[in-house]
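Listed next as structure tokens is one chain, alone, in the form predicted on its own.
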Amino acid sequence: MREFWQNYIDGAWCDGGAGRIDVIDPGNGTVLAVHALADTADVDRAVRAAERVHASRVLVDMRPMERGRMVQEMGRWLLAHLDEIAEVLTREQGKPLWEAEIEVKGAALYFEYYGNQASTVEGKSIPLGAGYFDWTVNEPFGVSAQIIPWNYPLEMTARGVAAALATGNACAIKSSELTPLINGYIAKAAEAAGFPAGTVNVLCGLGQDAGAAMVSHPGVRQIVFTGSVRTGIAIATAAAQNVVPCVLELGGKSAAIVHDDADLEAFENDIRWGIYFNAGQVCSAMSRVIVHESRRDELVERAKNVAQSLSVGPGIERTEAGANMGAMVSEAQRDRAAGMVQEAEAQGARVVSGGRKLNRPGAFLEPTVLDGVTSDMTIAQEEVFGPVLSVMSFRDDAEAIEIANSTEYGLVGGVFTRDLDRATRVAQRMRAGQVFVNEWYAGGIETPFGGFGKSGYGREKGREALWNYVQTKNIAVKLG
């Protein structure tokens, strides 16, 4: 673990104009490393470097298959350095080492997938009758600004950067100040794959400084952001001043509707992955379970058993996949989640299990289950972003759907039932961009992901994501 990490701008590692920032290990609360902190001048250099690459047409003029091979090579480089990358990720983000390894492999998979898709972004010919030849081409926007969250800092960077590069864009990436170390490996992967200097620029900066400068920069032509609704609104407002399109993924308060015929034994695995993976710090986490009143007591007992089966401690000590959970990303995030549990209890919810900070150094919160949650409670409406499961109940399908749709969010949802007709009807009525049936997180990188309502707009993952990074040009020729 190096003591000091730098930004990567225009093919060179460099210090930051805003000084340096400590990176804290949430597993023990100590300083892990120091990272260069970018200022507005650093952002300007990064965007202008990316602009220069785009203006040179070096990426656009490549055969798409050749560009795709370079994108794939980035994924192979990450896999070749998996052990090193996973350890850094665990130490700065807090997740168990085995979860970090999954994230590195997931990041590599995005480069493989979008590298394969590079040659499929095709135009079309449009018949206009005799005397004309008309066709469309899909051109990259130019500079894609990517504002990266801290919960999956490597995988979410890969998700956007892979699609951007596959379509011929250059990138300026602002990592989170909580997890800035890991994105340096994206720069190294791009360098190893042979992308020209300035194609991929990575810097760490504060949102109100570097982030604001990046999204308002006149050289930025497209923005990708994952984070809070409030910040998303600010980014969309700034982007509108330059008429720049955005992809916004702004979190959720996602619900699983569990019907009276659901397999609750199998559902225990969905609880494990849906709310306690990455300590619940997942935009599409299964934060609400809406269960039929006839099965409520059984589900609450099973959820309690799952929560209490998890060993919680430093991620670096949790090398094997299983019943364990790491730290949250910071003590501030942990305290916020614990405070929301206390507020829920004051509003009438019952803490079935957990809800307390661990009496040890580090940002640890016990896996938590709340029963008796109702839609008017804060915890039923606002995203916790922590290992806190809220259990609610319903009498009939109409009430279940009403509860599920009662928030301003609409990212994902779930339906658990043996009745496929019922599952289909309910899924069609849920206000969510993606609905899982009988398995939380069913799907993959091939399936489009994005929200309704205040969960944002635009789609990531799948082929749909490619269209975020290109604009259509029509060319009409009058034949002689």
Ligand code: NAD
Contents of the next structure:
Amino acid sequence: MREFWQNYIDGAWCDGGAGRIDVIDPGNGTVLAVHALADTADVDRAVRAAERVHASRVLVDMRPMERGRMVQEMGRWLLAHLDEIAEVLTREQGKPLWEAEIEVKGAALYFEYYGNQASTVEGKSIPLGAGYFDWTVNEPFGVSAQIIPWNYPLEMTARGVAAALATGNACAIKSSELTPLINGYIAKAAEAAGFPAGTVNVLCGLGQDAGAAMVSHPGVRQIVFTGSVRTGIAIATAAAQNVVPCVLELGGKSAAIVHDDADLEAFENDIRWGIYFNAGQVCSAMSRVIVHESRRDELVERAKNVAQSLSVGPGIERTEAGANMGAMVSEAQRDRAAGMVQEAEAQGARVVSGGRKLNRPGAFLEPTVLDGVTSDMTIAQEEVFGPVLSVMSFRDDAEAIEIANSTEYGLVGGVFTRDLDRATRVAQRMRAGQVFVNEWYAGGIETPFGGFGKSGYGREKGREALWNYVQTKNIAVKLG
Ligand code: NAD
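Compare with the form predicted on its own: the form predicted together with the ligand:
Below: every chain and molecule of the assembly, starting with the one above.
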């Protein structure tokens, strides 16, 4: 592992005006590497470089299919370096190595998918009668600022950057101060694909400092953010000052409604992936299960078995896909999650399994199942962002929907039943941007993703996301 990692601004690797920051390996608590820390002057240089690239029209004038090929090349570059990238990701983020490999492949998929879409961002012609010819074009905003979270630092960056570049924008990226190493590979991929210097700029900086400077920079024309509601509000407020649109993806408290006719054996798999993948640090995690009271005891027993089947420890030792879980991203996040479990217990929930920190160095929390959770408890309302499943129960469909919709969030939801009519009715009434029926995470990169309520606005993934990165221009010609 290289000891010192730098920012990438205007095609050059450079130190940061704010000094350096230690990157901790959450799998053992030691310092993994040191990263340059950007200050506001670095942010200014990055945004100016991206502005210059946009003003040169090099990306805009390129045939979109050609630009799309370069975007796809970035994905191929990531795959060609999969082993190295996955190891760095595991060491700085904590997830098992096989999960890191999934993330690298997922990131590559975004470049493949959006690279393919570059030539499809078509306008239309609008009939105005014989005296005029009128058409629309979809122009890039210019500089897209992307503020990156630490839970899927490579995949989230790929998601925004691939769509931004495919539509002809240049990017200023601020990586999370907890997981900055991995985003250097996005810069390398852009360089390898042949994008001109200044097209993709990647810097690590503190949220309050470099992050705040980036989202309020007058050269930024569009903002993409994934993270907490509190930071999302700060970013939207800064964006409003410059009248700049943003896409906000702010997490959730997503619920699966499990009906009395559901296949609970199959549902074990949904528990395994829905709440223990990436140690539960997933915005669309299945953090609440609302089960019909007649199946509650069986479900709780099965959830306990799933939780207890997972071997928890350093991600770097967990190379094979299977029943295992890595560290959380930091001890602070782990302590916060453990504190929320204690609070839930104090408010009347029952810890069926887990809930404690592991007695070893690193940011480990036991896979946790809580039973007897009710909507008035903090744990039912606030995002834990950890491996903690809350089980709640209902008597009839109306109550299930009421409980599911009882938070300020609305990212995703799930319905589990053999009755498709019932599933459809419940899905129609769920306040969520995406509903999974009989498989948590059904869908994919092609399906639009984003929240209702405080889960944010704008959509990522799918073709729908492309429209976040372009603005309509109408051109009307008076014919002679
Ligand atoms: P955060 O929202 O504060 O940080 C996310 C990113 O925003 C980081 O890159 C950070 O540097 C940056 N940032 C912080 N303040 C900023 C500002 N004023 N202007 C611009 N950028 C700023 O998240 P966190 O503190 O790391 O985690 C806290 C909680 O947020 C978690 O427990 C979890 O509930 C939630 N979270 C959700 C997601 C998600 O995928 N939805 C991801 C990360 C965290």
